[in-house]
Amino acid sequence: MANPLAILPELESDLKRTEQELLQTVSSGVSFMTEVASHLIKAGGKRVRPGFAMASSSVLDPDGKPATMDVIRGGCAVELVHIGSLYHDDVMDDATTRRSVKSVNAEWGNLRAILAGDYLLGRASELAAALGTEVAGLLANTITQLCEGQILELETAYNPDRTVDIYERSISGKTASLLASACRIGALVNELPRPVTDSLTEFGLSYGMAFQIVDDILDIVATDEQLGKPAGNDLLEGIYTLPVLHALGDDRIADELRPLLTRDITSAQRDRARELIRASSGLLTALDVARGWADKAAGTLTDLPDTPAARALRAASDDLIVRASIPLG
């Protein structure tokens, strides 16, 4: 999937220049930390959270100009905590691949991604305080709510009694504080009204709601080719995610379901779950609230100005149920 936010007609040349921003930033004196930390920046991926800053920073600008410097900075620091969170992510999971790349643990081993990613966190904090007080503290809120996020799903591994609530509270921190902080960082860099910045955060959370219900939801119907990783990992490393945890309350499918959801979970075994959850009723529940927290976040921009970037971060939410929406046919 392209960026979301792909009808922009300045995003692709401020999304190259963000490519050369995240691979300068990185850049050490040490060669063998920029290769590393450089590992999944040259892999590629979509800098939703980049393209998301840049958004929201010209959301009332009718011309839709090109990003400023520090616009782009702020976007790549959001970037780079992401990136940092995946090294680790990986680390925690034993993961084999990311981004169709092999992982920088199995590449380099766990020590090295260990580090590598708190240097790529070190890096983020570095350009969030060169844009001001502010922003350096909204960065570091946002990496304390990564990891509370982080802590409530170790918590509850391989425990088919989690609660919806733990789930959001868990993917609100993991994943949704990071768009938010992206679209607050956009637009405090650029000095917008606060009633604007405050809306755009606000769509920031709802989408990145909506954003990880939608991977979750592909993590149970794509392939591996479609997602650049081991589809149902979720299900092997105990994570059970909404669409997992409403199927759990389909009577037609939950009695043979639950008995497969253990740490002895076999590579056999999480193919049957999939199999099952994709005929249970769990999938579309699990669209159904993702496209609420969709419409939620394009609730929040009824107020902006028709000005391009705001058409353009409308559409992405409408996009994001498209794309969980193909497989469920």
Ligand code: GRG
Second form
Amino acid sequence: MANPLAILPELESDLKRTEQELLQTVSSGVSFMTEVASHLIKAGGKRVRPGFAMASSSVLDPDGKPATMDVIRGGCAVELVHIGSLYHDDVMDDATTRRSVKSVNAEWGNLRAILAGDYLLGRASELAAALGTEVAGLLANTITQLCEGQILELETAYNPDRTVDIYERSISGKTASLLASACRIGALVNELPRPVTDSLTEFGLSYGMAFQIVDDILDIVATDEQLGKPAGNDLLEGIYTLPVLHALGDDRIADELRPLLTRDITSAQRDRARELIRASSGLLTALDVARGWADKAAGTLTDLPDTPAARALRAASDDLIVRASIPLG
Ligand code: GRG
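Complement to the form predicted alone: the form predicted in complex with geranylgeranyl diphosphate:
Following is the full complex, with the preceding chain placed first.
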């Protein structure tokens, strides 16, 4: 999957500079740390968050100039927090694959994966600190929110009575907060007017909600190959996401689905649960909710001038829903 801002004229060259900066930032005097910390950077990733920082920074620019080095560094700080959280998430889930390559924990073990994840957060904080106290404080608070979102998820694992409200609070912390900060940091670094900065932050938050719901829908409907990791993993981990919670409200399948949702779920039961959820009204309800957040994201941009970056952000929120709808056939 490509970066969703692909229509932005300068994106390709700005993302190339981002790759160089990411690798340079994680370079350590301890060569083994460099190797472990650069593993998932080299594996790729869509770089959605650096892309959002860049697009936000240039949202008032009618021509689409290359990003400044500070904007590139702001985007890298956010991406490094994201990658650090993936290192830790893969330890928690005992994951074997990430970004279509062996996960860091599978390659080097949990202890090294945790340390390298911490190291990435340290490097991200150094970058943010060089951009000023507001950016540094924002990134620190975002890390806090990621942890809160993740612990809410853990707290309700294997609970089919998990509420939609708890689900939304969890994804707001673990995913949407970082996308909101990517946009806000781009705007702060280029000193955009406060109302524009606030609108872009709202854009990132709403987009982030839609993004995670789509990710959760894809876990039910997409293949291992499409995801670059095993599909249906959330069900094995006891993470009952929006399509699952709404499927449990569909009387036609709920009685068969509910007993499958346990710690002892087998691969065959997971496959059956995915079939049931796909056939339920829960999937389309979740897609509608995602569409609502994507529309809200687009709505935050209506007062902005019609620049290349504003158009790219708007297109990104439209693409999200298309991406989730394709595997539905
Ligand atoms: C150490 C910062 C830190 C946090 C600890 C583990 C944890 C708390 C939070 C994990 C949060 C998490 C993994 C959220 C999921 C975010 C998500 C949607 C990941 C997939 O993002 P994409 O699609 O992936 O942008 P690529 O690989 O393209 O970057």
